[in-house]
Amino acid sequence: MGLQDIAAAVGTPCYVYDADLIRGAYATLDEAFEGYPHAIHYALKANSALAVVRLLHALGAHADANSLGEVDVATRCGFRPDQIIFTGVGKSAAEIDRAVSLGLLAINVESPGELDRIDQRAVAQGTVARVALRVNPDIDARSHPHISTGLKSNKFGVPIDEAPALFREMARRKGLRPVGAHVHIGSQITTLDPLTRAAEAVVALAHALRAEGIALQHLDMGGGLGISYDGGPVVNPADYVRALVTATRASGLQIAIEPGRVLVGPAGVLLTTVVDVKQFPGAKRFVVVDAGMTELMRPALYNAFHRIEPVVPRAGEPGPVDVVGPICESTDAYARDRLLAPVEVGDLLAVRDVGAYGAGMAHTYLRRPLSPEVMVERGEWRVIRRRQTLDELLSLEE
């Protein structure tokens, strides 16, 4: 069965997600270590259907959580507490009480605020917290502004040069037990260099503190290594595992990544169907698809591009249009002057690469239910999310 069956038979919107994609994107990861101790800490954030997740532990990936909720997906997915590391820039009292109760691999600390937090909550609690700091290099990803985390003017970590510092402190915490450094730059990342002096700048921070006495085990490269949305190039993940390997492998300690995107974003599309088409003398052609922002809002959000394709094509030169959505929302547009080919009422649409930040961000504005998900493994598939009803969507209001 094809695109065509799948959309008749659930209906659009909907995601479809390919496993064997999936399998494929870990395994050119995995591999390129080479036999460098590592773990791949899938990013949850990316995309945490349960179907999706299963996947990845069943390949041997370890968990990257940033919320509780992530936390507790991935130990019913199956992951080992000592397989979770959870991050996030701001944890509640609430998450903090139950990450250092669970015995997480580690907490990455944010700030001093929060490590005195966590501190306080283990000796409370009569154990010890593994925990991570999470040092800001000051280095720019070249990505979007509004997914770049390594600059000094971003929300996230402490300064490097104030980690030191800190990574003494938490040595004489009774609660604390410090194990790794984290780094992570940004998302959506297509050049090797940040991602080089990013791993660079946290193995020298490592040799510094083992000098003084702080023995680490892990360093955690943070994710972000970036796909093709537009078909132009990438950095190859195989060769940014190389790099990881030659920056990190004169510390011998081990390497922890957070990739998401790349594992799971072009394993996904969204289908649509096109409700209308409309232009008027001097005026702009527009198709408008059953899908919006509330399924798609990476383009609203920061003018992401993401190829669109008929599934059947029509015959016709391609020409200009605007796809929009049904949302009453300006920004509620997939793309702005793309060259499509002829379609007409009811066709279906594809939209690619989808599989991060498609699903995970989608929500419920102007009361319209979640769309399903999809999964295709080996030819055939199965529905892994059904599409909620308005009662579903309405349940917890009086």
Ligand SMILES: Cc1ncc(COP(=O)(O)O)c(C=O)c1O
Second form
Amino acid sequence: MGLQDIAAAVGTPCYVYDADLIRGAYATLDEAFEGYPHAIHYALKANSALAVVRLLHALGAHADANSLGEVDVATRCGFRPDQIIFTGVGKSAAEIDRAVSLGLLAINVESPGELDRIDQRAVAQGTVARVALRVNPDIDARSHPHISTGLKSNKFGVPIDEAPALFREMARRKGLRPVGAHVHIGSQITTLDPLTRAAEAVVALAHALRAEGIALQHLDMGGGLGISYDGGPVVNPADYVRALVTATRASGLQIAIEPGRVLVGPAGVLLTTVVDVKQFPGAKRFVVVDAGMTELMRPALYNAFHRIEPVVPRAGEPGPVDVVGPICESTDAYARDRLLAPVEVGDLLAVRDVGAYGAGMAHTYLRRPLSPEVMVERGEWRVIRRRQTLDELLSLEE
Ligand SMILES: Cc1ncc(COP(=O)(O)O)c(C=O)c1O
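Can you switch from the form predicted on its own and show the form predicted in complex with the ligand instead?
The complete assembly is shown below, putting the previous chain first.
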């Protein structure tokens, strides 16, 4: 069983996930806590394929949802409401209503106005909603600007200086019970220092609140741990967990983390077929493949790097090429001036590390149906989502 067989059976483009890599990544994080009270809330936004979410559930993860759809996916995959954290910078009235009625572990509050709306809905429902406050510590995650979230200039959370007053307000409200503080400063973070400083900031906040009689239960340190897309240095996940535990231990509070990418990113490859190769005198060599920004947005969105390799290498020296998709947008390129071994039309390429923010961000621009997803487990593979048909894509329309 190899990638070639899978591509031959389901066609390309297709995503292939390795369940054992996900298991291994989960175990590395979990074991690094060495018994310190914690919960690993898998961030469904990274990849919410039902089979992936069920796998994380079976491993003992809890869930972090960023929309009502993700909350419902989590419950359908077996998570109890008290294992689900709901985060979102603009929760609609319907989302708040349902989140309150489910009795989630925590709704992460993003603003004074939202605090008010959650309280009103909880009172109307005759219940008390568990809430955490998302604080913005104004710490530079030193990641790509499009995936940094913990700076004053970002739309997320409330400035940490405002947090004590808002916690007091939450404690006063009939419909709210403050249970945690939340911080998430960005994604694809590759140095430990900003993550440690963010953790220390929420621990200090929790200490100050306790002195006022507001006792939290958990500190939600968010997600954001980066992976090595290009072989460059990243934070060792066990070192990351140890740094969080060191920062938190004296408080005795439970640690929640919301990792996405580090759990599933390296477990996925995107298989794509070369559909054209062209080069004119004095110009670049273009390798055109059948996958594009519709299947993997990251290069077009943030110039992200993904390794690209022929599945069956041909003899010959690598040469510089642009690997581009078939979409009529100039940003639809997976790699520019990349050294690639010789390829011909019909060759299969593997785009690496697409398990996070790959299929989850896919879309159907140009009426391109969604591509299938395959899970490899114990030497066997199975389709966990088949290819969408054009009829299915059009079925909502008049
Ligand atoms: C609130 C929140 N939690 C968790 C995550 C997961 O981040 P990552 O996949 O980088 O671990 C994100 C993603 O940006 C997020 O916005």
